[in-house]
Amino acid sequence: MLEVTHNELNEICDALESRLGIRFHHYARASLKRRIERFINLKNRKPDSLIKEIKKSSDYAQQVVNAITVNVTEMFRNPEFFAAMQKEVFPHFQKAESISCWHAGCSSGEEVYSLAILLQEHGLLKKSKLTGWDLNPEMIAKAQRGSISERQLNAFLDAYFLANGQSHLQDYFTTRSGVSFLHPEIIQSCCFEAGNILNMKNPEDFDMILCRNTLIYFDLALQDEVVKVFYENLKPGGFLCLGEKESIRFTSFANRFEELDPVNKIFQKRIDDDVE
């Protein structure tokens, strides 16, 4: 089995950053090393050959990124979070003229569509725009289709119930030949793009940013940069939602947010604060 040395891993990160601008040097090293080794062994490529191909072709570099990035998601994942969000955040949304939400690291879009369904149930979807970003264009293409297998849909029924869903999850889908398609009004409220979180530049544009279970793959320096992006792109009083094992405690922006729910990691940007 082929292994990647410390120097080879650095060269691969350099090549990917040069080609695509993605700073894998700041990703958790052990996890990144395992995923790259899995890729080169599946493709039967030596590390030096991999580096040459990345330097030669942006398309190949993107194939590598698609293979080594983590894409784990499901509808109403951690349903207690969605229940808490309806309690802590939705009352503020009821008073808003419009609602703009950004899902950073959305994978194949299940979380985005979960939020859209809950907004629909609270009468908020018509004034909402949901934007999902991910590094992997293949995941974005899947998200844009707005479909899952009937088996997946059935697996999400309990999570929807525990998230305090007010109807039946099946009511939002039409199933044909084992494939379940979301209804058009849900799909049309969601926009998906391939993009790097650090490249988002919509100052004070979003009412809520969700980035759940993505920061855990970054080192502290990159976490700080990403939280700065979130802070700058949130409206004053806007909400930041992280994964259950994530925190902003060790970032330089910790005191710029109020922690509304320490268990479900829901934060609110302080209204009377400015980035220095």
Ligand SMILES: C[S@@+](CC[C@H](N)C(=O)[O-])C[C@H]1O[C@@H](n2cnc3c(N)ncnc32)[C@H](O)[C@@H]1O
Second form
Amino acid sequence: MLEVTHNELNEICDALESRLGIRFHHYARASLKRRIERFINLKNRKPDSLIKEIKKSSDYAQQVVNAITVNVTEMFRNPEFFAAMQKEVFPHFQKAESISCWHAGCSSGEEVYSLAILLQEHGLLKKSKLTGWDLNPEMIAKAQRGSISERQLNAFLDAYFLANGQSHLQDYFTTRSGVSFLHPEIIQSCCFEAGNILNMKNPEDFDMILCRNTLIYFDLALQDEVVKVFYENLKPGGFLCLGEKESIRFTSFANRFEELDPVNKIFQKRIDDDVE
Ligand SMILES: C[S@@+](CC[C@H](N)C(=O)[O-])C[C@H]1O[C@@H](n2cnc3c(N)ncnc32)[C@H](O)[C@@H]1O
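Structure of the form predicted in complex with this ligand (previous: the form predicted alone):
First the chain shown before, then all remaining chains and molecules of the complex.
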């Protein structure tokens, strides 16, 4: 079993940063080490040869990134959050001319499609644009296909119900030979791109940003930078939604948001506030 030392892990992070501009130094160390070790064992490569290869080729560096990102996701994950969002956020959207949402760290798109379905049920989807970004282009390609296995779909039925879904989740899919395809009217409001959260530059463009179950992989310095990006890209009064174990409490932006729902981690950007 091949292992990576502390110094080798630092060198791998340096090499990835100079190749792709992604700063894995600020990612949770234990999970990063585990995933790099799994990759080198699978490929039967020593750490020094991995480092050389990353330095030589951006494609190879991207393969490493794809292997180390944690992409676990579900439709209507933590359904109580989706129920709370409909109650607390959707009423603000009723009068808006358009609604723009960004899923930062969208993985294979299940969270984006969950939101799109609920917006549809509230008559809001036609004026909405949902943008999903992820570091991992393989996940983005999967999200763009808009299909899941029938088995997965069946596993999400309870969560949809608990999220206060108003119909039957199956009604939004057509299933053939064990594959369930999302209907085009849901897919067409969603667009997916491979990108690093830190590179978003649409100042005050978004009505809502969801970044759920992603901040937990970042150290406090990176969380602070990322929340600054969210702050700058949200409209005044816009909403920020985090995962159940995440918070902005320890970032320098804590006072720039109202805690609208502390349990379901829904925050609202204060209206008359500017970043110095
Ligand atoms: C655990 S998944 C969460 C997916 C979804 N938000 C959910 O809660 O089900 C975290 C995702 O964040 C992505 N990610 C990590 N760092 C990122 C960054 N700097 N920019 C964009 N995506 C990132 C990972 O590739 C991964 O797909």
